[in-house]
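The chain below stands alone and is given as structure tokens, in the form predicted on its own.
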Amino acid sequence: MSTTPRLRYEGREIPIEEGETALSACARAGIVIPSSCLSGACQSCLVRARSGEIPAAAQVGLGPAKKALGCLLACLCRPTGALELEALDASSEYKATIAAVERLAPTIVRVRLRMDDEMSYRPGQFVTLLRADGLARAYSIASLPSEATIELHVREVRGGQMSGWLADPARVGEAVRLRGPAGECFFTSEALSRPLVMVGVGTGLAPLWGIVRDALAQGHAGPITLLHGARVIEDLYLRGPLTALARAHPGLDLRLCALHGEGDAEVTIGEIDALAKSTVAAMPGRASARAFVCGDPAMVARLKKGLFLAGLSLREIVGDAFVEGPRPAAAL
């Protein structure tokens, strides 16, 4: 078998260098494949192989069904022989319109999307949002299917191509596309009576805001512990709605934590992973608990380790790590 990489995309021959990814080669050829994290986490660059041998690394993290269909991640695909790729069926994309942009904190906005096409999803899953120019970023769904719009929580980062664009209220009325939904960070009825632990850092609250309301709507009978952490108190957004939800549901224990600032009766100052570990360690029935941890990859890894050491089963800890898209060189 030839070891010289050869790549075709939608019937077009694409020049590719040894060790280069299919995503990079297509970009050089002027072909836009939606992408975001460039590490395979967001699955924005999912494509399908028509023929050829798929490198094992290009399917890391994909489920059996997607592998069976020949799906792969273009950002991780480094062909070693002949490989022909095609875009996924357009039916996996949905049209939407930006309906509202609302600032929730100094660096966080809530973006509401009105769907032009019907899309089924579970609260807590994520979608890839695509602009007209092909720029793509993955965001968790914070809304419930019964709501009129899809709710996303976006952290505005310095030099962020998508976050800065979305944070502008002038974008209301703009057309976008959604790909997905994807991810396994959602509530299932199997956990109706089990303790739930939810820990979100920053906009890691977004999927948890959907999951906790979904669990309560389904009649979850077990205790729920929800911890939200941020760098400063001002970034503890949705504090009012979370407090109101906890008051309406005595089984919901809300804990807020900030790394810096002056604490009060509701906010603990310190590391959220330490607070999460001590909270869970004192929790009755923790061995049977299901946990969701969401935020940046390093924090998710620390939280999963801490919750495991506190007595949770590792296989019952669902992690959703938010990987930032690449920034322009001028912003680094």
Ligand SMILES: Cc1cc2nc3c(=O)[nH]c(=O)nc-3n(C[C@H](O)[C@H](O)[C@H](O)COP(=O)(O)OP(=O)(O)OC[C@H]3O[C@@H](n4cnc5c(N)ncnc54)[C@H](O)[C@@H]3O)c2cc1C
Given for the second form:
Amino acid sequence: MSTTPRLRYEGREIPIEEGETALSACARAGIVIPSSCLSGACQSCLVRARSGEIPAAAQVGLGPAKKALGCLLACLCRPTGALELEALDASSEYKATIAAVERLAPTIVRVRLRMDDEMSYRPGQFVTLLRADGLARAYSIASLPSEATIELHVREVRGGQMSGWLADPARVGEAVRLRGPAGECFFTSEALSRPLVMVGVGTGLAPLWGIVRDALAQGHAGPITLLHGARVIEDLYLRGPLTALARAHPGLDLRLCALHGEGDAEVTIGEIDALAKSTVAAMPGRASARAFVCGDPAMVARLKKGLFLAGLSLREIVGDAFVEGPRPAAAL
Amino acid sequence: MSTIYEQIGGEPAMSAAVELFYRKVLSDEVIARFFEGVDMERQMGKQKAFLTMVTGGPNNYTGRNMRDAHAHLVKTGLSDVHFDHVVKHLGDTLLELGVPAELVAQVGAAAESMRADVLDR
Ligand SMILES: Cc1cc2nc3c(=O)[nH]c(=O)nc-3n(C[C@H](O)[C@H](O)[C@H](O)COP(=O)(O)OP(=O)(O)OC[C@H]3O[C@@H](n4cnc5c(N)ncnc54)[C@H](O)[C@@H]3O)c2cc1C
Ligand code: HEM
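Could you present the same protein in the form predicted in complex with the ligand, rather than the form predicted on its own shown above?
Next comes the full complex, and the chain you just saw is listed first.
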């Protein structure tokens, strides 16, 4: 039974209409909750319920620990009764300093963060990066916990508020805050001999660069196929390090692919989903394989479908779609 | 009397069947277009609802009725041909999983009984 929605945020009564999200109601009342993708993917708008009934849709994709704390996503939260929310307190955020900004390709930079607060994470998870003014965006972690800094790969989006800001070398020394880490996109060691398939589109390689090295460090023995696709060859921004890694690990099969440009011995010209599908269809043991798929949301959806049709179990296909804005209304 | 759903092996068998079934459906060029653009995970849940329904499993389907759920597809040309393909994939899936032929036939009959609703006649 649904009753009229009623919302309180940090003790303040917030007018809310039926079917409206908590994020939108707060915004109308002049309260800015950090947000980015407006579709539940980036977790920038995480808040906590003090009391009331949490709509199930507002907790989709949250881990058990966050659910138990009453955390929820304000952008998906359409209260059906009385609900009292509060901001996550500062103790759930980590302070960090931008330590280096390094250009890897014409539109891609590597950003290294030095953690001022300790944060434990699994390579491949993502964090919400908050600027001093509250602007929030999600970025995947490419580094290993054993490394001194957190490594992010950021594609400069035209007119992009956060990515444009981050890509400027003058940012070194700036303080930021991190929330998270979040997401299920990381290596787990329960089946060390199964095949792993990793497909990254653009900076979708970031989490995979963490995951592949994590898997090798944890003694993964099964074959690993890593595909990186980009629009143009110059955007295959880790070609050197990836090739070196593959040379050092015979079990690692590296496939590079670009939409445009002149192909060579290492780079196929074409669509990455076609390459992924044909590669996996010829792979022994694919029915037990686990796949990680990250990057552009439309391509991630196509890749998931392609890998599923090539014989992988949908349950074993994980990954993050780098949603940059509200998702177009999906078919119901 | 136990339902076909139970005889087949209940929930675990259904989970195995749904992937196999859905892969056949998406690989079939005659009907694949109806499933384009539908979110994979969500669609998977619906396939499970479909299989549970035609095997007489626990009726926790709370979605739209079959006529409403497929009306927009009928508008874009859903017809007997497509229905036949789906029913064939259903039967093939169950046979592949080792379900005895007489149970498969019963499931086929259950699906058949929904033809008029699905095709909005
Ligand atoms: C879970 C998750 C993980 C992510 N990980 C990474 C990562 O590791 N690396 C990374 O580079 N990004 C990642 N992203 C995307 C990132 O969070 C930002 O969305 C991105 O950096 C753009 O933010 P911005 O502030 O620069 O752009 P905004 O200021 O938000 O956008 C600027 C303008 O560009 C438009 N726009 C943005 N992207 C596109 C596009 N692709 N096509 C057309 N128009 C567009 C917007 O609609 C807007 O008009 C991730 C996203 C999610 C949800
Ligand atoms: C016995 C026959 C069938 C049964 C019992 C059945 C059952 C179902 C069920 C339970 C749903 C979920 C509805 C919802 O909750 O929204 C569904 C959706 C759907 N069905 Fe069927 N179905 C049958 C035949 C078919 C056929 C023949 C096709 C096409 C070839 C088809 C295509 C679809 C599609 C595309 C959807 C998703 C619609 C959407 O979300 O937009 N179905 N079906």
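Positions refer to the first chain, counted from 1. Just so we're clear, the structure is a prediction, and the values are computed from it rather than from any experiment. We call the rigid core the largest set of C-alpha positions that still match within 1.5 Å between the two forms.
Relative to the superposed rigid core, residue 45 undergoes a CA displacement smaller than 2 Å between these two forms.
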